[in-house]
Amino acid sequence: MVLEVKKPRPVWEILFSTHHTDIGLLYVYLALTAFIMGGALALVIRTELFLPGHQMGLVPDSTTFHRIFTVHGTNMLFLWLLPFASGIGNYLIPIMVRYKDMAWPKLNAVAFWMIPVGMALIWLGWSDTSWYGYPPYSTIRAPGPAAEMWIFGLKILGISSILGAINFVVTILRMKHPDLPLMKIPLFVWATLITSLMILVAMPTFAAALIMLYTDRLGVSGFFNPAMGGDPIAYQHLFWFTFHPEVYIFLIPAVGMVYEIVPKFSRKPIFSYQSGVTAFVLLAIVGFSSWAHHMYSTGMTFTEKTVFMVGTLAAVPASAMHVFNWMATMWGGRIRFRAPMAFAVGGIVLFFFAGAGGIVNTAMPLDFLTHDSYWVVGHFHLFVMGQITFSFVGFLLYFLPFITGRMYNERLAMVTFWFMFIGTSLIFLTQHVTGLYGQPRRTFDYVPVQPLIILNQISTVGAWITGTSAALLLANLFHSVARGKPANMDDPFGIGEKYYDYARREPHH
């Protein structure tokens, strides 16, 4: 089951497999492909913004610029973050709950194969609606069939997420070994369970919003069309009721992966298992109770804004419980600072800065100053690229011996970490300041004043450094898979703790 690369099988056998490890690998391959494709679009965006005005012929006009960041955003959120977490979950959850496979293997395969279809619609459609798809532009002006393809692509990805979430919930709650109590399962399993439950609550709302958006575009309804008595703000409420929790749906699996890395490389048990579970549950509740902090400027009453501001601030102690848990676990531990641990710790540092920036967005007076500026871009990307992607990359390196039987190059991995950490910090910490100077997000050009030019150039240099780190990561992965040193499968990182149950073998099907 484990040494997939050492004992290669025909590609078709993996493609048509319903075994959870094969499906997990397919998810991871697709997610990494999307990460590179979406990252390439980010480099185009940042290179275009290196100087004000039309630069270097990379982006011919503002419409193309809008198409690029629409596909970049949709791709990175729905084709990198969600599939990678699903891939790791597919591979590990049955092993961690001691069951032979996912509850419904064929449904699992169906959920995966819906993703390439959705991916094709989004990339071939090349919509310009932004990943928000806000009406009235998306209902009455956005050109077809690009917008329709974007809507159908997201619908398919949403259905895939729901099917996958149902499978995870049933596998964890119904198929786990009877001798394994729920409060003894690994925290990564808890993270997957909470994420799956959140998907089941959040996704149907957005699915309904997309159907309403589509019928509006057909002209048979006017839910969000002001000319037909509709309300565009209603779409924003439906959108954020899904996508504010969605931020935590992206984040929580990454937190679960850090819980796998930090105790092992600190060579200590996790400081407080119970508080980790509690914090997962609290984050899920807070995620659904604070969506309207995105809506402060839409005419809400002062009381409503205050309620949602307090509700959003509740995420701070819940997030801090995780950070405190990690720091308390590391405290006094015999830390082995290998690349997975470096990425985990780097992600925690960036998580702190992202959270600090988020408090500004939560506070009403400060949110009015930073709303729809580059401050928001910097804050959100520090979560996505900082905490989440750093955790994913760290876990991918930690996971590599398990799926290949080979080790990656440690020195190259550490160089990759420092490139990625410095590059990410330059891009997104700088963008907070860019936002304070008043540069709006999603714009093709900016005012040619010296501070904005310098800040955008720093961000762009950071993007090039980060792009270099992604290339180094890929080179390391390809080289390690093909010619890496065989790993000591009992303890590949020399941390004195048994690795996963790598010897377990279930027949493929």
Contents of the next structure:
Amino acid sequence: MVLEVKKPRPVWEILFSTHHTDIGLLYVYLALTAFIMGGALALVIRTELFLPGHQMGLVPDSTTFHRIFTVHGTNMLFLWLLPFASGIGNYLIPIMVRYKDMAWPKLNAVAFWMIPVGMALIWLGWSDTSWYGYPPYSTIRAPGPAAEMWIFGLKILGISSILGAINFVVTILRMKHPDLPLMKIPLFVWATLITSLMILVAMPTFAAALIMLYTDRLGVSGFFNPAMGGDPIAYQHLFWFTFHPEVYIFLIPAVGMVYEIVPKFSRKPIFSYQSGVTAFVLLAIVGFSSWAHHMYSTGMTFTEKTVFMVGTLAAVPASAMHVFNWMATMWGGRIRFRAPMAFAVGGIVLFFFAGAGGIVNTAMPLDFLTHDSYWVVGHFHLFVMGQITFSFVGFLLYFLPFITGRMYNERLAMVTFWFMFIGTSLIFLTQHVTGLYGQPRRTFDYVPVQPLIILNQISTVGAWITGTSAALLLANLFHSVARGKPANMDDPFGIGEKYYDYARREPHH
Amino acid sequence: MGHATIEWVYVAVVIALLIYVGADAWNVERKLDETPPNAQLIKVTAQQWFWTFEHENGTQEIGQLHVVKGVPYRFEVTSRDVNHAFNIPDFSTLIDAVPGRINNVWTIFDQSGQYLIQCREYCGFSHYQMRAKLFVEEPSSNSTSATKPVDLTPSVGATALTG
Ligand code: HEM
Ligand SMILES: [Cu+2]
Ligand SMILES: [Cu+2]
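What I would like now is the form predicted in complex with the partner chain, since the data block earlier showed the form predicted on its own; can you produce it?
All chains and molecules follow, beginning with the one already shown.
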């Protein structure tokens, strides 16, 4: 914030700081770096698939291609989505609950500094297990030490997110200002609280699964190896028990950010605070009831499939309640379409398509059409790139004057938005059709028939457009941090309403 | 909250829609899950990176499969090494091939021609080209050769294999 810009401090002072605003910004820098690096890999994947066959010179062989999408996926989920949400949380939660810092500042710093270690393991390991690391491939066939480094990298990231979550829960529940009742805290704080609680329930399961995977690789156990009496499907249950809820862990902070943006730029109070809280709680509970919808095709009985279909459908109304809440807030509001609002609304549109596609996957007979095809790639990217990344970028722009005291270039930001919106739609809406034509996911090449070639080319062009938008965003950030116009700190977006009450912020200690 | 009613109506509509989708899916899946009793058995074995098929009469085929139009087939699918998935995109047939397990799926091929069988679960180096050819023949013919003219549908698999 203004303080930081006015008084430049030596880098080491920031690196060794335990102050929540410093840690928060470190998280944000790391996340943005990961976003750009992971995005570069996405462009390589899409460029390879522009034409059928092997594009000489770009990706040497299929194993390299598999390594690229493994690192792309792992990186985007664990080094872009999670750290960005933690960063904003670290910066804002103490301010929002009116406490001087996080409950345990040193633990907070430790949790952050584990992430670069995990990141190094994942990028240097360059594993080819795919981000889900299903055995037996990951235990008997995947080359080491890549797979080991991937396991340890994820292990460290998991521990870091558990430590971070404990800190958030304690800060919010115990350190909250006594004058501030739980039902008055901003919805973003609710989002962080719910996410952290979900992490505490879900993550330990995966931590156990990773250890079992590792001992299986060493050959000392055979949990997932049928040759030693194990069952590969058991891993899938452990994995999805963590990672289906995890998609809500990725999603909910983004929802919380949209709740910050939409009412402000609609210049209207939120339509229903209670409904927002209720929907968060519902999502957290129901998020755990649906994990095995990723596993219909593993040979489940009809009853099992039915149970998980019902569990999955049950999560839909809660998401729909959030969308309703946003629309009802915008309805009749005096909307100001500055870039943060554009990103939030664009994200909501893509969220709607992602949700509609998700219902198709849930309906058991249709899942056999879409499962493990490009349909799924299109569907989940509409969430992670569409809804979540759009909300994050919107929030970043919204947040920028707050931390730097400077304004980004509005016109460039709107161009960025349109590039990103059009690009993302081209890539991922198209991929739904690619999937219906039968193109499997995680594929280095495809059957050279006309429809598939054209569909893949549209996706790739979309990816280049999205890549351009990311470059524009970066340029805008660098430019505005160095040379942007000073923002009007009371009301940087001309909304006619006070911005964050940053004066309450505690000084560095 | 004065504005709660409209939200309740909206949530009710969403839930009604989901119940409809769920019930319909349940009903269709219930029918699809029942293998016809007269179905012919084909044992499918996946391994890195090809498919082996064994007919009821003991005939084995590697990398290709001949079936007859209109006859229901039941596939018993398993794997020798890592996970694969047995997929015939043109007939929406999909089931994982998991080592140590035998999974079942059944289909009637209602159109003759040549189609694509592919692996849909990531299985390593040659996953992307773990393919086999499917020949669906008219019931009258007793030839197993694929060289005779067939009724080619303009499907992905057919075009890929003939083009
Ligand atoms: C414009 C941006 C992006 C493009 C063009 C892109 C493209 C791709 C492609 C082509 C794949 C391989 C799909 C497959 O064959 O299964 C992939 C996989 C994946 N992507 Fe992205 N992606 C983008 C952004 C993101 C973001 C923002 C996230 C998460 C936050 C993400 C998460 C993943 C994950 C988890 C996988 C699965 C990797 C695996 O199969 O192991 N991607 N992406
Ligand atoms: Cu395979
Ligand atoms: Cu495969």
